[in-house]
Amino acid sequence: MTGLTTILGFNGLIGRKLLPLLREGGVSTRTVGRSGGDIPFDWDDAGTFKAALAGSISLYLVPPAMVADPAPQVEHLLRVAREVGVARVVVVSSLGLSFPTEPPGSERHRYEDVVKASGLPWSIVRPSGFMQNFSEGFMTPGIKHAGMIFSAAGAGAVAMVDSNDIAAAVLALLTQPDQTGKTFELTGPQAHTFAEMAAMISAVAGRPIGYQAISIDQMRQRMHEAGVTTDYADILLRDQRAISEGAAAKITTDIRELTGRPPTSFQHFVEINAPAWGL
């Protein structure tokens, strides 16, 4: 599909990888956000929606950060998108929605439901946990300053996914004509426990990196101290419980099928990101 593609979350873990891929492929792009984008956009100001989307053929959509129930805002945005002629939307959701710990009618279910009911051709990606959470996300300070990974996932395993692979999958969905009306679950090629991942990071960091399994309540407190709202923490903690119960070890082939190449292994990820964990 040719024409202008609007990118929400262009400076996020996926967006930072997606934008250069689109531009290298000759896709015309527009970045929108509160600051630094081509056009101002604010989830809390519906008056910014129309100008952000006008003239776009396709839309890459990530929900507002740290909002437990983004469905009302997303529904409004997609209504505007349809009105201005957007013809395709690729939406980032979460693999956690498929876990048995996710209640029917949850916030994440409502989010996907408004996408499917929008009247727009849609594709949804449900990534597993991001590998980049260890190198540039919320787990990085604990690794760098305490030499420790903290999680309430116990001995459960999870097939973490590289955000570069997510971006490549989104690129395929934005540019291939036959992938609408589908949901894709994006995982890495192997499931590892947090203790195993800590050991791999330790080996490349050249210093001890451990794993400390903590309780749900302790994890909730750490999230609170990091500024995570109570409602959003509840969602994240459901996923932690699912990992501890073995529900997150699933491995899919969707990245290979969309991109034509296998997903990045966690071992390769740590080898190329070794400087992230230096002192």
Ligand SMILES: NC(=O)c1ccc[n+]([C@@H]2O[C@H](COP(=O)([O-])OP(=O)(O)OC[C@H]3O[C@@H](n4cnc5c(N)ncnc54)[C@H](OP(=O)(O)O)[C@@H]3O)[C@@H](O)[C@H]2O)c1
Given for the second form:
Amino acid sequence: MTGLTTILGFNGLIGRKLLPLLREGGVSTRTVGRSGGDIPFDWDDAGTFKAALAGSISLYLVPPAMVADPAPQVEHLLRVAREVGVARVVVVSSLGLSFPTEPPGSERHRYEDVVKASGLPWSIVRPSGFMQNFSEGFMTPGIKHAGMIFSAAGAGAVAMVDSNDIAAAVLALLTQPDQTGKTFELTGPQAHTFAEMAAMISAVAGRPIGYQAISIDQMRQRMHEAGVTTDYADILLRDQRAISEGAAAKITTDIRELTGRPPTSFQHFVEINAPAWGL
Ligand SMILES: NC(=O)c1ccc[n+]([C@@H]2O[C@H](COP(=O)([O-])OP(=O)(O)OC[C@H]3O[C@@H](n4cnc5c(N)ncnc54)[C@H](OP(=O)(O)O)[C@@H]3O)[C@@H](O)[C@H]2O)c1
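Just the form predicted on its own so far, so send over the form predicted in complex with the ligand.
Below is the whole assembly, all chains and molecules, this chain first.
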């Protein structure tokens, strides 16, 4: 599909990998955000929606960060997108919706429902936990400075996914025909426990990196101290419970089918990201 693509969350863990891929692929892009984008865009200011979308044919949508119930804002944005002629939207959701802990009618289901009801040709990606949480995300400072990974996932395994692979899948969805009206579950190729992942990072970092399994209540307290709202923490903790119960070790072939290559293994990810954990 040719024409301008508007990119929300362009400096996020997926967006910062997606943008160079689109540009290398010759796709015309517009970054929109609260700071540093081509055009100002703020989820909390609906007055910015129209200018952010006008003239674009495709939209990459990351919902407002850490908002438990983004459906009303997303519904509004997609209404504007339709009015200005956007003809394709690729939306980031979460593999957590596929876990048995996700209640029917949850906020995350409502979010996907407003996308499907928008009247726009849509594709939804549900990624597993991002490998980049360890190398450039919320777990990086703990690993670097305390040599420790904390999680309420217990001894449960999860097939973390590389955000470069998510970006490559999104590129395919933005550019290939016949990919609309579908939901894709994006996982890595193997499920590992957090203890195993800590050991793999430790081996490349050349120093001990430990894993401490903490309780759901301890994790809730940590999230509270980090400024995560109670409602949003409840959603994240549901996913951790699913992992701890062994219900989240799902592995899919969607990345290979969309990109034509296998997803990155956690072992390969740690080998090429070793400098991220240097002192
Ligand atoms: N991390 C995981 O393991 C994981 C797993 C599954 C699904 N997910 C989903 O992935 C998505 C996050 O993707 P990501 O990691 O690429 O993004 P991210 O790193 O969370 O970044 C969020 C992006 O949104 C922008 N943003 C935040 N609030 C905004 C606002 N009010 N108005 C405009 N822009 C705003 C931020 O830019 P500024 O702050 O600079 O404005 C940033 O570019 C979330 O929906 C999450 O549920 C994450």
